[in-house]
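Presented below, as structure tokens, is a lone chain in the form predicted alone.
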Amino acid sequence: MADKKENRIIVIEGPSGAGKDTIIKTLMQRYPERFGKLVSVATRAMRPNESEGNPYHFVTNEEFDRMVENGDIFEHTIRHGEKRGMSERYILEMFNANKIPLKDCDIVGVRALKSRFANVTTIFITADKKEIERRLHGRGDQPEDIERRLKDYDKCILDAKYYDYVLNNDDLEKTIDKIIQIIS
């Protein structure tokens, strides 16, 4: 189990279109030297558009099996058909690296990554609600996906609770500040 005090892990969380994919992407385009996207590992096939390490770490369900067996896959779930998992072994790749892993998961991922390392903070992003759904619209997204994530808006509300920090992002680069603040 790794465990030092020097390694942490930023977990940025909250519901879909409050922002944290792009808080993530900027915090790693400033600060390159300092921050890396923890990648999960997932079964299912690349598309054409994707490679190794994005968005996923790709594997066979038999090498997915034998990372859980072997306890290098500490949390995962099945979605859709297809196993998706946190994997130790990318997260101290990052830690020898001297880089901060920035990873995006719901509660069940938070109390795996704290179960299994010291330093693990968590930050929820939120946004007013029909801002969530202008920024939807914005991004293109198809109406029955806005509607499906605005009812699970409500439901990932709840789990703010469970959050280190909550921060309402209404301007991303008070939001960054926050979170370098947060961070330091």
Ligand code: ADP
Contents of the next structure:
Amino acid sequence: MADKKENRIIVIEGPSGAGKDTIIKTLMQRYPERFGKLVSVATRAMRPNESEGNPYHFVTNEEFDRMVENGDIFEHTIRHGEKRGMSERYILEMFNANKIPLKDCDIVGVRALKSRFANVTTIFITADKKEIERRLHGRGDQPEDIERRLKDYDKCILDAKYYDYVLNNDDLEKTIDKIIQIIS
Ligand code: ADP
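For comparison with the form predicted alone, provide the form predicted in complex with this ligand.
And the full complex, kicking off with our chain again.
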């Protein structure tokens, strides 16, 4: 049997408001058998309206540490004492279900994925900064969050060069078509 680590993984990254979530959701709705959303493992408390797997696989601090020790979690960050990481187990589960994992992750995560898996395709989604500002307002983000996200935009966009493809998401349908083309 072929090594599962040869199966394809797609990374969708880009500045906040560019449309990553919308793209991932659209792909999953249209092709539910083909794609799965790869979710990180996190130790933070679950908030109201959240559930296991949405937006994280929630585990205790001890469980998290054990997953790091046994090599399942192969990349993680700690912020304000809360840990978040990528687990190989959930990727292999998707491979076994013949699904392509879709993941939004930064360049550090991309490097970790590429060192562990042979077939990682990375796509950076962009949009004009003014348009991003409009979208963040349209999404109902708080003014202070919009300000922070627009500040992060300039830094985030510098990483575009590290990705295999850069797609301008002016038109969602065209973006989806291009991603399907890239995959086929
Ligand atoms: P991200 O996950 O990158 O932060 P979202 O997917 O939440 O971005 O999209 C931000 C907002 O922009 C959402 O309100 C979404 O409906 C809208 N949006 C996404 N793609 C497009 C597009 N191609 N054209 C116009 N609006 C879009």
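Residue numbers count along the first chain shown, from 1. Take the two forms, find the largest set of C-alpha atoms that superpose within 1.5 Å, and that set is the rigid core. As the structure is a prediction and not an experimental result, all values here were calculated from the model.
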| query | finding |
| --- | --- |
| Core-aligned C-alpha movement of residue 89 between these two forms, 2 Å or more | no |
